[in-house]
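Starting off, we have a lone chain in the form predicted alone, written out as structure tokens.
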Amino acid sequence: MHAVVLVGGFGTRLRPLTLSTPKPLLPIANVRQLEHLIAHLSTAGVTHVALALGFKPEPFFEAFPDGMCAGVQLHYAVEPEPLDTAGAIAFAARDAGITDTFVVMNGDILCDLDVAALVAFHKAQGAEGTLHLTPVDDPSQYGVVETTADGKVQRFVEKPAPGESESNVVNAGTYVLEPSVIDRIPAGEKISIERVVFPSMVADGTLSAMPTDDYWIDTGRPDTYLKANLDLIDGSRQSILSSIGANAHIDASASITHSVIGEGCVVGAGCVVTDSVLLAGSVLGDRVRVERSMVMGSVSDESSLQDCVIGAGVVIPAGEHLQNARVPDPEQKS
């Protein structure tokens, strides 16, 4: 079975982090997100990725030079311009030559959805696409799916006001698709899947959607990103890994909690982490304290960090104490 997995974005929302690596290529537990993410297709029997590309694809072909991913083949399609979600979608599928049913997953989610079983869903509704649906706190915040007792998509409802919907889940950004879908995309046309090809679909009376309680997180912002990563290491996940990433040094005096180190990296005497992730290289020096922060470049002796953002390159100077902060700022213009 293929698959095509969107990972063409620019990673926006979680810059300084995405200034220098790709979101899906960021490491969630000291394994990259993409490789959680095809693992976990495989299990479902996706023999076949095409990674829908635009922005920096030089990452992607250098971290997997074989072109193999968690034992699965990949594709590269490469848009010539960004396309939106179903053009993206289209494009993929035609470039690998999809011509049977297959999985669409967006690149920033991570999840226990069972895939085989949403499959298994999909061809028992005799659909042209199926949804995966996940409930939220607050529907408000989203746009809901409406669906009939048997799994038909009624309708799409955008951030609805109180009592407008009766509905608590939204798309979760997993799909299965026919190849007919792709027909009703034309080629090198930017479209969106969710506002226009959904639409166009539930009048035709062709879509479905299966909802799940599932473990589910979209990785695409600071916080869910601390999140997923802290997740995996203290069981709120199916599965546990390991915190400390290989010929990282923590100096014997320092205390780490609940927090991922990764690979390279160098923590000095006296330092304190806290619900945080040092990303691999990332370097403390003495007696820095480090809370619900994430790590990319250096941080100087005496120094501390709070719900902050550190990116690549980046070297805080010593004694600095910084709250709230992303170095360098992504909205500072350079």
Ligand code: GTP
Contents of the next structure:
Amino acid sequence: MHAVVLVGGFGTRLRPLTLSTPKPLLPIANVRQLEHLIAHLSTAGVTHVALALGFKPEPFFEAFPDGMCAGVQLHYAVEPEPLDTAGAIAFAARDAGITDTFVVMNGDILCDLDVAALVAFHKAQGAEGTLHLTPVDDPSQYGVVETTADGKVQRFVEKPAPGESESNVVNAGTYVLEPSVIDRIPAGEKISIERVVFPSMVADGTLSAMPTDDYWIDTGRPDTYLKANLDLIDGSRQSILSSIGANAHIDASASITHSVIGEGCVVGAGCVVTDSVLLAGSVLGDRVRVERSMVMGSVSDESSLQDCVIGAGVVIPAGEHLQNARVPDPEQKS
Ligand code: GTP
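So that was the form predicted alone. Now I'd like the form predicted in complex with the named molecule, please.
Full complex below, order starting with the chain above.
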């Protein structure tokens, strides 16, 4: 599945940090925010991400020189001029040749949303577009979204006065869109998706929305950028905490989520390790995916493990894809 990630904004609210580094490349607990975001998308089956770039694209090329991030293939779509959110999404989707259902995410969102569940909800609704919604304490600061009981968006209410709307959920900045949404956006025009395209889809009855109350933060303000960092180190977000042992060598392009990496392990370029334990001395080659597995041995390039247990001394050959395997098989008599 393809995704478009919006990373071309000016990040004015986070100045002076964003004077030298674009907001999505600022670290959250020592890992670039964009890497957290793309690793999260990859767990939902996103294999290609088009970065909608505008302002300051060069640092992105330098950050990911091989065009890979967290095991996901990047496409750089650089706007000739800032096109606002809808213009940027359409430009990037056309530039990357997207022709199927795709995900869009604002580059300054960190959340624990189950993106695959949002895609499944979108398909079950038969919607043209589906928004992720999140609750806020003080809706008067935001634009709230009102939905019907069956999940269709009814209206947007910008900064509601007390009593004006019963809704306390806001647009959380992750969308699932059909390619027909791109056709609603004329090429090269500066258009906002929130203020222009979504209201026109509401009028046509084609926009759905799914609220969740899991972890969500927009890191675009100084107070929320600080909170996003501290939430990661104090354990508020258990799901992406990891523990890395001494002398482990983890390539900068690898993504480690909710896992334990033992002493002296080697993790190669573009690896994605999720919900797993690599015991001391394990070695992963390049672009290896490890999910819900325990590894003592070595796993060669381009292989994947799901729900596997790999013993000491084992070398899984390159390009092998194992599920529910124990190697060596303890049932087999030697
Ligand atoms: P502020 O200047 O602090 O408001 O930040 P921002 O420029 O990032 O704006 P905002 O947070 O509203 O933008 C939401 C998302 O859209 C962010 O991920 C931005 O990077 C992105 N974005 C906003 N405008 C554009 C644009 O014209 N082009 C592209 N490619 N992305 C944009």
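Owing to the predicted nature of the structure, the values given are computational and were not obtained by experimental measurement. We call the rigid core the largest set of C-alpha positions that still match within 1.5 Å between the two forms. Residue numbers count along the first chain shown, from 1.
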Exercise. Kindly check if the Cα atom of D251 is displaced 2 angstroms or more between these two forms relative to the superposed rigid core.
Key: yes
